[in-house]
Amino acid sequence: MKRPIIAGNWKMNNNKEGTKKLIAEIAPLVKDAECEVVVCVPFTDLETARKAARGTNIQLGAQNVHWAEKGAFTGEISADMLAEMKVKYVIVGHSERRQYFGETDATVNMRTKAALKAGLKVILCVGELLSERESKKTAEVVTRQTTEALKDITKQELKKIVLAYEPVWAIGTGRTATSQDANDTIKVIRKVVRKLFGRAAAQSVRIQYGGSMNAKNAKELMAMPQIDGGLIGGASLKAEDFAKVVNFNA
């Protein structure tokens, strides 16, 4: 069985002293968790959020890293800085990178092997815009995503990935897929997956779904076959809607 695992992406909310108490009301409610457990902090937060999850089951991801090891990119951070403040996961290619900051599939797969070169986890965005699924184009958008980001990526690779699917007009919006829908689209991922690197691994890659995922339809959310975790933004900043999430089976 694949261990769930349940992120949350803070994006850009809270300072040190937001960061310390948050992560202090969390620890104790996901203790006993199940699945794996990670938050998403500001590069600023980092620091704080290692020492204060330190000793519990919360481990450190960031919210986006450069594909280059260093050079003139002002006001970017490598995947060494990230590495070498103990950060596990970082987010790759989520929607409001994309939306707002020009990422494309080619600077996602970039920023995802200069990730895995320097040990990191990649929680891996893909999603359609709302234009895009109205015009029924989904399946042929996330199947484009993936296969672009995982380009050039090895099976071997691929196991420290994680897949996040993300429809774009459910981020933030508290629209959120059915749970057929966020399993049928998934499946169209995984199937993306099998043909590139086998079925042994299209069924041991875990995908996410991060439309909203909240303390009341995560339950429904996590129970559907194809859904191995979620993405969390705003529930994520409240420590007893998290661990509702991070509880789902409870």
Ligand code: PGA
Given for the second form:
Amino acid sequence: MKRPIIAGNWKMNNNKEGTKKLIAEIAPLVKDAECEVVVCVPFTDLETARKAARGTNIQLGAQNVHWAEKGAFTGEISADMLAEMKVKYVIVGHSERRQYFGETDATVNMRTKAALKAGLKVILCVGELLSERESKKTAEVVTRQTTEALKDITKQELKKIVLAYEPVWAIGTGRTATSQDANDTIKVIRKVVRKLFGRAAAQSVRIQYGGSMNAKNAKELMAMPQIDGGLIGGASLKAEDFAKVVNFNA
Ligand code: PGA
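Starting from the form predicted alone, produce the coordinates for the form predicted together with the named molecule.
Time for the whole complex; same chain goes first.
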């Protein structure tokens, strides 16, 4: 049995005070969760979040990582720096990074490898744009993104990777993919993993859905056979909403 994983992606929200408060509110609500619980906070909140989550089942995540170990990369953060902050997971290739910050399939791959090398686990995001969905390119896009992102990754390393399927048109829009659509596309992604790593790896890799997942639709999405978790943006900023997603089975 795969353990589901629900991760909050706070994006550029919350200061130190807000971080402390939100984690203190979430912790008691998710303490009996059957799934893994992660919150991915801004870099500047990592230390506060680490302290606030100490002794709880909430794991610490970051939202991006640079591919180089160190050097002249103004404004960037290395994987070792994150590991030193006790970060367990890092999101790589989020569509907002691809859209606004020039992230490419190649840099997603480089960042993934750097994170793994530093001992971090990776939440690796793929997903199509609305125009790509409308022109029936969804399968082609997620196949390319997944293949490129996992280039030169070993079977052993894959165990440290959680994939996240996030259709870009469903992020922050209130428009969720139907559970059937999400399931179908995740099936395509799993097929890619199977081609690259074999049947057992494809079966055991966890693939999340993300995009307007919330307290109301989590149960239905999580009931789909291909969906092993969620990456939650907006609904992760309110303790009760996030806890309801985490406790989707309750
Ligand atoms: P959303 O964001 O839940 O606000 O749609 C999800 C994400 O971007 O990871």
